[in-house]
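Read the single chain below, which is given as structure tokens and is the form predicted in complex with the partner chain.
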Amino acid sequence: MKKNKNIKMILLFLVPVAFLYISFFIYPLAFVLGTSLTEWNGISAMKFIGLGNYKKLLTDGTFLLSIKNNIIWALSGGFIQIPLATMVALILARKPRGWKTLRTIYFLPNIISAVAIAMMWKAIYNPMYGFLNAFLNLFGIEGHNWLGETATALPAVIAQTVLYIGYFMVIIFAATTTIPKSFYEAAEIDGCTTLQQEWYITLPMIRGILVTTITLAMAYGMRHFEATFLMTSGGPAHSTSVMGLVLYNKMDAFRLGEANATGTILILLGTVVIVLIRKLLSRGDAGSDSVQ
């Protein structure tokens, strides 16, 4: 490569990213890698002590109940949120009556702050004010404190999350528009039902993005936070807890070497997550490019 001679400005427009991206991104991880192998408060200096962390984590109850849910979290963004995404997108991609609209609007979940939705749930599921209870009672169902009870809590809030597809949904409706319209009609003529052309020629020309899009929930997944902090803080017994959360609560009580060896396994997780899911999900790849 020959030399730029714009090199000393090229230089000086990177020095602002550098400064944000080496501040925000590069030195955290190397720190948070670090100090997870150490005991610290914050205070006094840090004792190195190896794996101790990591022993400690990994064998306690809570946490690893907060792992449980955090992946059942992730499987649930991935295996359920995705096909329901997946089934609107592929509804609106024909085109009914009014889907700009209703695109606009299945989307609109997705720009309010999780902060509000959390606490909008929080007070639909509340026993004695909430609507959840009200509407049930109108059919003769008896209410129920659904956040209050361990049998409930986790569904409920995972619930509130999963239904929210319009992020997934967009990304999903835009792939099946790169889908040449004469694939369709040759199929219609060959008398094809709807349902098999979607499942023959959409589903599989949208292979890559549904993959993309199933790390991507699992992903989100893997670091949720804020609905369990606000609704449910983790509790009762336990039962909401998740990883993001044992982090803070280690943090706020000053167990900074733990609290980053929860980071660490968070990252490692979240990493682990989503090369496996990719390397599974395109396993099929490979048989299908041998068919062709």
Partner chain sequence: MKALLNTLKWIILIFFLFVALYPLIWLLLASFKTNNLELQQNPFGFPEKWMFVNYYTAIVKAKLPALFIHSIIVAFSAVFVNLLVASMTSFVISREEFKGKNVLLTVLAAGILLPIISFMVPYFTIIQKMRLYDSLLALILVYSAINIPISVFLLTSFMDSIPRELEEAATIDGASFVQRFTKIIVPLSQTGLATAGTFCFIYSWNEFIMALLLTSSESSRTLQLGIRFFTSQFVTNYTAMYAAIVITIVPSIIVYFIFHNKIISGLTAGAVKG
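Having displayed the form predicted in complex with the partner chain, please output the structure of the form predicted alone.
Partners and other molecules omitted; one chain follows.
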């Protein structure tokens, strides 16, 4: 009798969530998958064309370049932004003078609109009156059109994003606070340096959190859109284009079948990359799965 009552209570809590999940994720996902197999402009009737949209996208040089750029974004987030966030978190965890102020300063960009930050960096990179070129000129270095040349446009856009480590820094910092201080006290008695304590105690103890933050950073990289749209619109010569921007442009041109095929590839590719990176980084660590 008690078991039946528990089952009813479990269903009572699960049904609303399941209803919302099916309504706002499963159904839209099925709709996107279905319409990706059609030629459709959102107004006239759909025309089934099978894998025609996928063949068109996968033979388009701009789309293939966008996939490559998304992977670069993901790797930059996972293997540049997270190590920077980890380094700062470990320093702040030692609670040097002013650590609370520094923690607030590092986190501050996360409460500012991404649009405002992108516009600020666009002004910084401006070849005529931007701060970066003015700063370089002080040392006799000639200015550069950072966003206007294909060699520097993508690194410039990525750099203004990966520098903001506050969100992941706070997560990693919180993880370090769960490590018993007795571990460090014992290490100090044994003569371990601070660097050795971080390497042999802190990093292994927060490995699961590091895998989670790397996964999140790479997921953000795979779905990146805002900064590229605002700073370069995919230019110059499509060198900064990403899949999200391709999707937007196709929707803007009322080619919804192709847009939904782009979205489907983005979802599949993102899922594959994230699953692979989690498997790779969690190998040999039984605790990682439980943390994630």
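Given the structure is predicted, the values throughout are model-derived calculations rather than measurements. Throughout, rigid core stands for the largest set of C-alpha atoms superposing within 1.5 Å between the two forms. Residue numbers count along the first chain shown, from 1.
Student: Once both forms sit on the same rigid core, is the C-alpha displacement of Ala237 at or above 2 Å between these two forms?
Tutor: No, shifts by less than 2 Å.
Student: Superpose the two forms on their rigid core, then report whether the C-alpha of Ile26 is displaced by 2 angstroms or more between these two forms.
Tutor: Result for Ile26: yes, a 2 Å-plus shift.
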